[in-house]
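Next comes just one chain, in structure tokens: the form predicted on its own.
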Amino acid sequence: MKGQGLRLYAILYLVFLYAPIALLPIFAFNDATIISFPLRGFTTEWFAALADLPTLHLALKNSLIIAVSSSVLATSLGIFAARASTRYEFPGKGGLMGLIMLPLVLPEVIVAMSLLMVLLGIGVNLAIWTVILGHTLICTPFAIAILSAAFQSLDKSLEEAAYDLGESKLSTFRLITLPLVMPGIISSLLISFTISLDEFIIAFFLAGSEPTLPVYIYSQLRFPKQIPAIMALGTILVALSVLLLTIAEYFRRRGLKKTGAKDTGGFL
């Protein structure tokens, strides 16, 4: 009986979540600028609508370039600590770590009004750069947690054979660990793309003049004969979500078999 009634929460609870995702498509492909029931008719005149804006394109121009160089940012600097808090011991480990994941539990307006505080305070002004700094740190955290689990599956004897054949620390790296941890390398960086490409609350803050496209889609709410574009809009974003989720999670599963490591729960 405690098993039905937890299965039933689980279900009431995924339902509430997702049931305002599903309608996205449903109203997307409806012939009617109202957002009601009954739908009037099939079509996709929203989706051709989408070319016919171009303060549209600027914001998702902004929006790929933010996504693209927040992700390698955040991919290397999680490089770079994955690898050190999983082969190396030193004083401090433990604060420093928790520090550098404390952006996973801060909410994201604080982070985004201290940012703003900070940039503000010492002349800088609001432009792209500024959402790629909030947008690495923030990612950054999620491409440590994703790096630390293909470094730590990775058998540190193939590194130690290779020091033995006199390979150096560094060509090591390069030729052995790096290939090993492609897979983990691969994840971060789709990952980290789509929460960037996602992200609104700091992006909202640190934009300036330069919208990204969850805040250009913020601003078109106020206008009701936007919201079937918008609603089109919406439903290519969560499609493109869900494809490279799933893509995140194949190189994820490929780098576990490779290594041989036990799987513990994925993305999907």
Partner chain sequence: MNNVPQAAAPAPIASRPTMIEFRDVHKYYGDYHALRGINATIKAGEFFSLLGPSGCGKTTLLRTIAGFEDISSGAVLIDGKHMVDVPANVRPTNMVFQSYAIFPHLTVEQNVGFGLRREGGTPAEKARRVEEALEMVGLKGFGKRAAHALSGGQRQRVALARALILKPKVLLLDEPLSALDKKMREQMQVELIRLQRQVGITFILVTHDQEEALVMSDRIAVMFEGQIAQLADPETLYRRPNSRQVANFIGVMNFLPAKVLTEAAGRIAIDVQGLGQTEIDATQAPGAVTGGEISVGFRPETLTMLYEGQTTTERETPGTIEEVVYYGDMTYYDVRLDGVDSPVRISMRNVFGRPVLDIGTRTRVAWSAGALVLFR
The other form holds:
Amino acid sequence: MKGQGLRLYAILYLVFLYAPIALLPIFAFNDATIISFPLRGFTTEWFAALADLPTLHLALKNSLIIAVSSSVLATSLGIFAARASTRYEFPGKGGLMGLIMLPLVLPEVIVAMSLLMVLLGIGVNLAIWTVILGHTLICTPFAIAILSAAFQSLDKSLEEAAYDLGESKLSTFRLITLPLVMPGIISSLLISFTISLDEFIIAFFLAGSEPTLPVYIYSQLRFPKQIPAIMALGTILVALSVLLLTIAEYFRRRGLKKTGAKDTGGFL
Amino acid sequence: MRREAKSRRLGPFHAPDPVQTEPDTARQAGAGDRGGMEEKSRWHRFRRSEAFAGLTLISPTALYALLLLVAPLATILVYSFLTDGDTVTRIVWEFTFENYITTWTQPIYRAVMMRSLSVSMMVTAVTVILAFPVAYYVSFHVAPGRKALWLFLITIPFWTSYLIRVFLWKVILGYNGVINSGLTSLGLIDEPLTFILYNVNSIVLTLAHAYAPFAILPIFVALEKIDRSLLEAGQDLGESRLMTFWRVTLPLAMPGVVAAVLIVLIPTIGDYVTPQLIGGGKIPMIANLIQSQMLDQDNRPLGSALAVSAMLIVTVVALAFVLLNARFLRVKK
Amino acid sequence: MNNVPQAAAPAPIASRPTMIEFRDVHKYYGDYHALRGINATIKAGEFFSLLGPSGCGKTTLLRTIAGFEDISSGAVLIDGKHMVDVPANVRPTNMVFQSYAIFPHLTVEQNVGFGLRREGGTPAEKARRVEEALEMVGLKGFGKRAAHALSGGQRQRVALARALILKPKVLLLDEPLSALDKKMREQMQVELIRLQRQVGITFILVTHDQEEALVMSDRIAVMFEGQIAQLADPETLYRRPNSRQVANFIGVMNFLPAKVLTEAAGRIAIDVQGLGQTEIDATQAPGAVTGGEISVGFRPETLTMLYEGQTTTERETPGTIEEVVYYGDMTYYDVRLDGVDSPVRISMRNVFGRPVLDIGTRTRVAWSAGALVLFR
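Since the one above is the form predicted on its own, can you give the form predicted together with the partner chain too?
Everything in the complex follows now, all chains and molecules, and the chain you saw is the first one.
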């Protein structure tokens, strides 16, 4: 009885969560320039229109470069920190880890602004790579969260066994550690990629004149006649995000199964 | 047992490779030898130690955070005590409290800070209260095999473009938006409602939607940790379901609620996009103010003072909440 | 198993060459003194156990042999060579881990053949060695199985085969049976003994299970708080423990307060509460008794309860049964001897037709001076 009421509430809550996103495909395929009801009919015109926007293409290219670079950098930095924090005790561990994880709880505007002040202060020209710096910073905590779980579920005696059987530390890492945490690494790459691709504030302030996808979208929101195309673009982006997340979740679960650990739920 | 478990972790297995093949001077020197040997052996020992291995390993990531996070934050802290110059000099190296005095006494700034605080507190309250039953449902009423699916469904919206989600609320609430056009075409209203967009409530609604998964997950994790036999014990000892919830479940879930509050409160105070899009730029919050001072007005010291003040407010509110909760829990016990 | 050459009789432990030597080994973790001056030698081909409660340092000591644990001072020698600065991957030892540490992403044969990667030999040669190793542990034909699909006992065997394939001089076993159920554990105990005889190398077993140590070992080192309390063969350890602590850890021991009366010519005259005056051999005081207030210990099975009309050539003492615990093949009686403060435990083998006695029954207990052990 009680469970039924809660269940209804939970489902309504999910509807509330998804309702705005559900509008994306509805208006992306709606044959009208104004986003309003009633619907006017089906069209793929807005998707086709995306092909004729050179700035969009540049923004997409920039975003992909940034997202790939940031995810690789953040995952690499994440491997170091996750390994250190799960395997070793050392002085200042709590402080250093807190510092590295700080971007999780710091308003992004403050991260972006303070970084911008330093970059402007030392006379750096804003470009794609300055965005990569910022994105790596905010993606690293997420990478660490995922990778720590992967390293944590790895039995230390597996590595000791390989070392005991004559392998060097490096070959032990390659033959045992890496294959067993690989699902975590892939998962971390995908999550970081998704975060970077969607990130707006840091890109907005640190990209200089280079557009990224969210910055481009933001700039187009001021022009009502661009909105349907943005809805189409949003539809594609959401579909892509869901796809990447599903793949990430698949690898995370496969990793857990491989090491025989118990599933404890989501990404965070 | 714990000692032994610890001893296993403390092995030299992960000590840097090359030093292992060097002879241990301390051991060969024997007890009688002192002085330089002692010094050398201490360094030697440290190099072989777990602490050294751990510090070495974490150093790239820690250095990155130091250079790109701590140094910039320190910079704006310094800036906040300096004097604004003209556009060419930008900053004059003269120590002053002027920026903080302006920040905390000027009515405009105080109003914006109060608004940021109240908006984020409202968002937090709405989000956490709405999220708790969902977390409770997933933890207590969903079959273990299906929990991961529920969590996945809850987290997906979070990973879709924040910008687009915020904008969609503008589409929903706007003058010609989904609600207005929907209600008009249904004949319920003649003129579009104007009170639903460009105000604080619409900002709260949008942010509450955006941060929903953040609130559910920590509460869910806390609820999952509760030993189910405790609840049975509660009822076994004659408590009603409601009293069991109040006296057992809720106190045990409090750490999750605290985490949820902090994880929603902190970023919402500093939100930039929502006031810009949903508030139409007319209802700025602290983030918009920082941005406009730093860039549009080119008053970096004042912008920095605003940023530092914002961080202070966040810290104070967060600490106050954590302490309040600690007291609440102690009273409960 | 059948083609194992049956050696006439293994050489006595004392005359075999030394395989491992600990010289005043100390180990600190910060301020915590984990190993406090370990001195011991372990012989070639010996089945040696490190026995003690958790936290006594037995696993730490094992790991100093493997090379996973640095020592703070002293020396560890394997086959006469100093092991300081010899890393684990080149030591002539291999280890069976408590969790077995089976590589979950590899098959059984990839696990077993893991250590051969660095060795010479053709792939066919290596495959043959893997097959041999699997056969030795009774897993013939399991090579292609995925490691995560194995049962606990099978994992244990894979871990053994993987460690033995490299023909180490010493095999280290860290609580290898603790994860198995009772039946499986007893079966594996017998198999480990067989395997050790077959390969003839030194086995060093860490365990907290005294029964396991007694069953399997040639010699046992009992450890408490980072020190070896007693190092002896199982029988000596059981019959002549050198301290109350050791006596309590291994099996059950009754204690009664006693006084030393005289000491002369290898004989000690004592007065034991409840039992009265008696004389014992000096070898029955392994813990070096100096006189005055001492205690006397005896195992439950060295006492016999006399039934009505039964007589004995041993000494006898009257008492009252206070507790009866029936175990099927055995019955434990707690009997308060006349003039004694606390009851002593007696174990009696149940004989068909002889009833189990009730609480409160008056009885006589037979004992012999030769079964007593003196403690400080």
